[in-house]
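Given next, in C-alpha cells, is a single chain: the form predicted alone.
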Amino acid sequence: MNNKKIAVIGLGYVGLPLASLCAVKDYQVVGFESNQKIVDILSCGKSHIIDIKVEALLSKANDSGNFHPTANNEKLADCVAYLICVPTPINSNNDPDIKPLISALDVIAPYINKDDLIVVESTVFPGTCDDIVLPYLEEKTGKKVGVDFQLAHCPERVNPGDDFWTTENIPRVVGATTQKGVKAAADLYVSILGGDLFDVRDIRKSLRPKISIADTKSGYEISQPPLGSVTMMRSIRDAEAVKAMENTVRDVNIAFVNELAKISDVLNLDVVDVIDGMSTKPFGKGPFFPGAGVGGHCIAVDPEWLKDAAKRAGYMPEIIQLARNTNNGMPEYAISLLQDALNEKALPIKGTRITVLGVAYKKNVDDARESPFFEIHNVLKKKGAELSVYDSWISKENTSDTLEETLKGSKAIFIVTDHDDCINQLKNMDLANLGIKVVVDGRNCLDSESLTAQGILYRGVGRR
C-alpha cells in the first residue's frame, strides 16, 4: 500500500477501536462516522465508549497524531482501503436489515480508485458480499471487481468487556472476491495486528503452531491460534460464514443449558452445581450457563443472519429456529420463577415494588442492544409492578443515583445483568434488613445459601 491513507467507516465498539489501531500502526487514518455528536466527542480527544482498553487505545492513536474522525464523507477522497464497521441489525420480523450498509457503500463509492481495497468486517449473512455488495458497488462506481478494486471480509470479532482479548490480539479470518484480493487484506490486517499469516487449510493439516493461554474461568490451559493471527479462507463466501455459524454455535449451547435448567427445575437439581461438575471434564465442553435472556449484536442477532442464508437456499434450520425460540423465551421463563417465588410470600405482582438489575446486555458493558431487559421491564410493567431500575454502567433507565437507594421500599430483586461491582456491593449488603423478600437470580451469580439463612427465597434459572 503506497498511499498509507486508509477510511474506517462507523465508529462504533467495532471501528473505534479498529481506526485507533490503525492509526497507533502509523496509517493515516480517516474516521468516518455519521452521528456528529459522537466526532465531536472523539475531535476532543475522549471516547464516546466506556471500556478501559478502548480508550487507552484511542489516547495512544490520538497521541500519534494520525486518527481523524469526521462526518464529512469527503475527507475520504485518496483513501486506499475502506474498512466498513456499521451495525448490521435485524428489523422487528427478525429478517436482517441490510440498510446501514448500503449507506455505507453510497459514502464510500464516489472515492473507490484504482486498486482500493473495501473490506466489510460488519457481520453479514453469506452471500451478502457476492450477491448485494459486489453488483451494488459495480453498478455505483462503473467499475469491475478484481480488475479496478478489491473486495474482501474480515467479520469483526470484538468481545466488548474482555481484558485478555481486544482489537490488539484477536485471531481474525478473511476472504475475498479474487486471490489477490484476500492477499491484498491478509497483509493489511497481519500489517495492523503484527501476527502471522495462515491459509485455512493449514488448521485441517495440522500446519498451524497453537499458544497455550490459562483459562481463568475452568483453571485449565486452552489451545488458541497466535495472538492476533490472520487466516486466508478460500473464499469470501466461508469469512462470511464463520462469524454467524461460530456465534451460531455459541447461541444454540446456550439454549441447550437453558433447556437443562428447566429440566433442573422440574427433578430438584442445581444445575450450576451440575455444570460445575461437568466442566471438570477437560474437553468437549464451553461452558456454557443459562440465564434470563440472550442479548448484544452477535449471540442475538447472527443466527438470524445465517438462517436467512439457508431459508433462501431451501432448507428451513429447526435448529437454530429452536434455539432462538428457547433463548427468546427465557426472560418470560424468568418471569415465572418470579411470580412463583412472589407467590410463595404471599405478595402478588401487582402492586409489588420490584428492583430490576441490569440494563446492559452482559455484565461489565455499558451496551443495551438487544438486551432482555427491556423484555422484562415491559412485561413486569403490564402486570402492574412497581419496579426500581439500576445500572452502574448504564444510567439512563436508573430509577435512583445508587444501589441502596434504589432498593429501598422493594420486596424482590431481579438481576438481569451481574455488573461485578454492582453484584459486589449487592453482596455486602443486609438484604433482609432492607425487606427483601425474594431474589431471582437471573444470572445465578449470587450464593443461594447465604441468602437463605437471611430468610430470603432464592430463585436461580434452573437452581435452588
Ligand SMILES: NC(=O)c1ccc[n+]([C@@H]2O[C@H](COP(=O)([O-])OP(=O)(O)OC[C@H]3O[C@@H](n4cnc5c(N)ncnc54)[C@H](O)[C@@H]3O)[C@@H](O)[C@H]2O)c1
Contents of the next structure:
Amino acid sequence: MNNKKIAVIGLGYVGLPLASLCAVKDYQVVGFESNQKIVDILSCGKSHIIDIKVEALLSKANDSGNFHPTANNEKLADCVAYLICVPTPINSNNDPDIKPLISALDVIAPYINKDDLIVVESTVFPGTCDDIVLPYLEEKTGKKVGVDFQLAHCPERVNPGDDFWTTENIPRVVGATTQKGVKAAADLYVSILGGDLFDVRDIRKSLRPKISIADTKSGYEISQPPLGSVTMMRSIRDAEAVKAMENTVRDVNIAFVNELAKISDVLNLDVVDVIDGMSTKPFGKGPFFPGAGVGGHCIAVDPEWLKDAAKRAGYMPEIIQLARNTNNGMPEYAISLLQDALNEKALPIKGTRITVLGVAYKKNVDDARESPFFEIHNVLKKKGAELSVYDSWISKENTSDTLEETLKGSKAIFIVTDHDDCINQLKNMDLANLGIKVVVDGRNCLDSESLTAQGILYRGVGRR
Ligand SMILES: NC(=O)c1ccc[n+]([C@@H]2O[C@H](COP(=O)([O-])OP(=O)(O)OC[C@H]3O[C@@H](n4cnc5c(N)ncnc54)[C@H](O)[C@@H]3O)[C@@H](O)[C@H]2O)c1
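Form predicted together with the named molecule structure, per the form predicted alone context:
Every chain and every other molecule in the complex is listed next, the one we just looked at coming first.
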C-alpha cells in the first residue's frame, strides 16, 4: 500500500506524529487540519507541539517530501485511507462531545470512494463507530460500510513526554465492522509500525508461567507484546473498549492510591516509600502514584465516555464515578495540605505570596488540558493568596521569565507539575535563603529530608 495517498484528519498530539510517521514510511500524506494557524506553522517546516520526539519525526517527514499539511479539503481527493485524529472532549456537564468527530466525517464524506479505509483513531466510547459513525457515513455518502468502504477503529495510545513509548513503537489494537476491514486496517498499521501481527485470540496463548522459585503455581502474566505490534480485535466495539477501559483502569487505580495517600497522612506514613516497597513484589500491575489531581485529555476524560455509554445502556458504574470524584477532589485536598502547613508557620493564605509551579497536566509536556493547575490557581486566588506562576514548558500563565525571579517574595511553593528541568533547578536552589517556609509537593518529587533540614515545612500528598 506504500506510496499510496492517505489522509490524517487533525494534526494535534496524536495526528501530527502519526502523519509524520506515515510520510516517513513512504505514504503520500495529506495532513488535514482545520486550524489554519497550525497549518501555517507546519507549512514552514516547524512543529506547533513542543516534544523532541515529535519534532524529530516531523523533520524526517519534511525531508521525505511526503507530508502535505493543509486546511483545504479538496486535497483529500483520491486518498485511499482516512485516519481521524480529532479531539473527543467532554462538555461542562462531563458528557461526551462528539461534534469534532462529526465535523471530521463531514469533511471526508464527499471523498470516500470504493474500497477506501476509514479509521477512527480518536478515543470514543464503545458503540460509537457502530451506532453513530457508521449510520452517519452511510447516510452522507449513500455507500455501504463493509461493502463499498471499510470502517475501523485503532485507538491511539501514545504517551506524550514518554522517551520510550512513542507513535513509532507503541503496540496497537484494531477492530472493524468486517473481517475484510480489520485485515485492511491491520495491514496498514503493520506497514507503518513494522511490528508483528496478532489475533486477540492468540494473545492468551502467549500466557507464560511466572518464574517463581518459592511457588511455581503462583500465577501467570501476559508477556509484553513486541514493539510496534498490531493486535486484531474481534469487533470494532472491543477495540473501542480496550482504550476506554485501559484508561479507566488507570483512573481507578490512581483514585485508589490517592485514598492510600490520605490514609498515609492520618497514619503518619510515607506513601511513596510504601508504594516503592509494594512494587518489589514481583507480580501484579503498577505502581501508581498519588498526586494533586489528574488531568490531560485521556485519563480525566475517557472514563466519562465509558460511564456515559454504560449509563445509557442501563448500568451506572459506581466505582468509575467514585474514582472520578476522588481524583477530581485531589486539588482541593492538596490545597488543604497547603492551608494546614501555612497555619503551622503562622501564615494566612490571604496576602501570602505562593508560587504555583507547573501548569501542564503532567511533566515534560506542553499540554494543559484538564490540568489541576486551573482549579488550584482559582481556589488560591479566591482565598486571597498573592500568586506567582512558573511553568518551563508553557509560558502563557507565567508571572516572570525565570524560576528564580518567580520565587522572589514567595513564602510557599505549590508543585502542580514536576517538569524535570524545573525540579532539577529547584533542587539546586537555597530555598530557605530565598524565604521559602512551606513546600507542598503535589507530585511527591522532592526529598523531604533535605527541605526539612533547611527548616522548610514539607508536605507531599501522603508523605511528610
Ligand atoms: N493527547 C494524547 O495524549 C492522546 C493519547 C491517546 C489518544 N488521544 C486521543 O486522540 C484524539 C486526539 O487528541 P489530541 O490530543 O491529538 O487532540 P489535539 O487537540 O491535540 O489535536 C486535534 C486536532 O484536530 C483538529 N481538528 C478538530 N476538528 C477537526 C476537523 N473537523 N478537521 C480537521 N481537523 C480538526 C484540531 O484543530 C486539533 O489541531 C482524542 O480522541 C484523544 O482522546 C490523545
